[in-house]
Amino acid sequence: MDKKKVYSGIRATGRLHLGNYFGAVKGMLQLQDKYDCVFSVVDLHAITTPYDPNTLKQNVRDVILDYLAAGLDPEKCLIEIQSSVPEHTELAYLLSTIYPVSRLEDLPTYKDKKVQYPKYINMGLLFYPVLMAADILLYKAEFVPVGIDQEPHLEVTREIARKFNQMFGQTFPEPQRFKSDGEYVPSLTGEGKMSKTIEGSFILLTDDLATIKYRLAAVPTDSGKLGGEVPKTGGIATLFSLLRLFERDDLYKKYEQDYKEGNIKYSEMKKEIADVIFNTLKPIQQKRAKLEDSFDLNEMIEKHTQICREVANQTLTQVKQEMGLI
């Protein structure tokens, strides 16, 4: 690994959706041809909120699936599955020793966790910036691909690094998000952003076409004579943006004059939206197939896993070292 650093992760909570897709992996794909990269199917992230422990094997393995039938090469990156480096819990442990408590509950994204999950507030959610900023300094990543959202936990990875850097002496790069065009991909009931986690909220890359259709029939509209300029929220907003991410800029113009005139109507527009997105998708989904009957993912991530320890591993003796611990 001697060109410049990359480092992403997606939780293991089910298959990847467009959200993921556009916040995340259009990124990766962007930079897998460039630069030293390491994908991760973030595991540990994944169980500081409900989970089922008896599908988070098989979620792991989706992920990985979506990932490569997306267009990741592994003969280009690394792909791990973050529990089988344990390399990333030491380093988040050795961490958290320089970093203030108070600075983590006051991230926004912490106290959105505890408002969506009242009775699962848990050490590990608290944790999971450190955890996350020991995932790219483990690999000493200089960019990262994620979205918007994310923002937040970057700037304490950065804090990390640069307390660190000031205690022990320079060790890791200040690590800054890649952009991606379609970072913020809005939910389908019109609150908010695309997510795993939320029923209704998502778009699979699995999903067929009659799936797709059902989801989008959900979203929330008016009655479509009211004209006007287009909403910049809500479930009108969400198909508009739709159209802007797949880049069907013909049908935007169509559908936003249909929208001022105020005879817009929806079920065309969600029908054709459907279209589009599941055309899209369709080569996915076929690469997909093709992986699960013939590919070898336990040899890949066998390989690949040994390779990530090897550099995790180097990182780790470096940081103890400067700690004084060796």
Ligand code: TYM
Contents of the next structure:
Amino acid sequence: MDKKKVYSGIRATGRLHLGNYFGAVKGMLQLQDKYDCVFSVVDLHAITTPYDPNTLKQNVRDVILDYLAAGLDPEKCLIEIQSSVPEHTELAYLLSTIYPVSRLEDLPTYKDKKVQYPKYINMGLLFYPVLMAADILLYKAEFVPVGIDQEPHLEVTREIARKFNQMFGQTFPEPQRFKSDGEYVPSLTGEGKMSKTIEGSFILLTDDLATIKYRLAAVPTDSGKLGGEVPKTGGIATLFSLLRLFERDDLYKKYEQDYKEGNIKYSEMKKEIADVIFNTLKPIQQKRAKLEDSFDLNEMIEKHTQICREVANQTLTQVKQEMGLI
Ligand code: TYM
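Form predicted together with this ligand structure, per the form predicted alone context:
To see the whole picture, the full complex is given below, headed by that same chain.
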């Protein structure tokens, strides 16, 4: 019997940060052993916000290296570059004909990006969730390991799948988000989520110890003498979240006690968190350095693209037949 299908992707906007790692990559690692997985570098989504064409390919390469360094195994899963499988855009167009514009205009990511880049409001940005739905449905994926911020996009994907099935016959499963403990990694600024586009909000998987310390030093805290319960929001909450994410309940309890008693020393806490983070990232960084020296990315991608295109073509042919195009 066929294994269940899994799909996920990360935009080619630079190196991965802890939010990408806990929200998406850790789920990918869990699923690659059990299911048929395709993990993508979504370059076509990356060009919907301001970007530099001269560094786009390097960004794609960086995401692939981070994927492999973090433990994605090219013998167990397929790794694709979205634009190398043109079936994505063709399916996206076909699916766009059954989905209302008004619903896309209402989505939180579109609204946020309009505020963030008021001079860069383009069709691609509005179309983003339709292309994302096509990414997932092209492989008939049932599970999608992504952070909680992607839930509205998955809802669109399910709506499109349902509508297509009603109009043209049962074709697509309705995919579910594969949830992980790290589905929401807060920003180091203490406001909102960790994000590649917000300077001072993230720690990269490739950061060295000094950089991690430097970034943590900027996390806003208080006098340490307030006492009481640990805050649920803000910089202090972020520091405690990091200890939870890195599964250091021992340190969490220790600093929680210090906080309650009004004698927490943030400089000591931050130093300890930096060590915890770096100890986890170090083997990933070492593996990345080795891959950079000796691994033929192009050969792997070429092989994987060919397999992806065969699967993608089957779905696209089926969809075109069902829609009466062929
Ligand atoms: P992107 O590049 O914005 O995010 C990539 C993944 O990282 C997760 N993530 C987080 N998770 C927890 N806490 C955070 N602070 C955090 N920041 C980012 C995101 O949830 C995501 O899983 N639209 C997708 C890209 C995409 C895609 C797809 C995903 C395009 N097509 C098909 C899955 C399936 C995105 O958000 O990329």
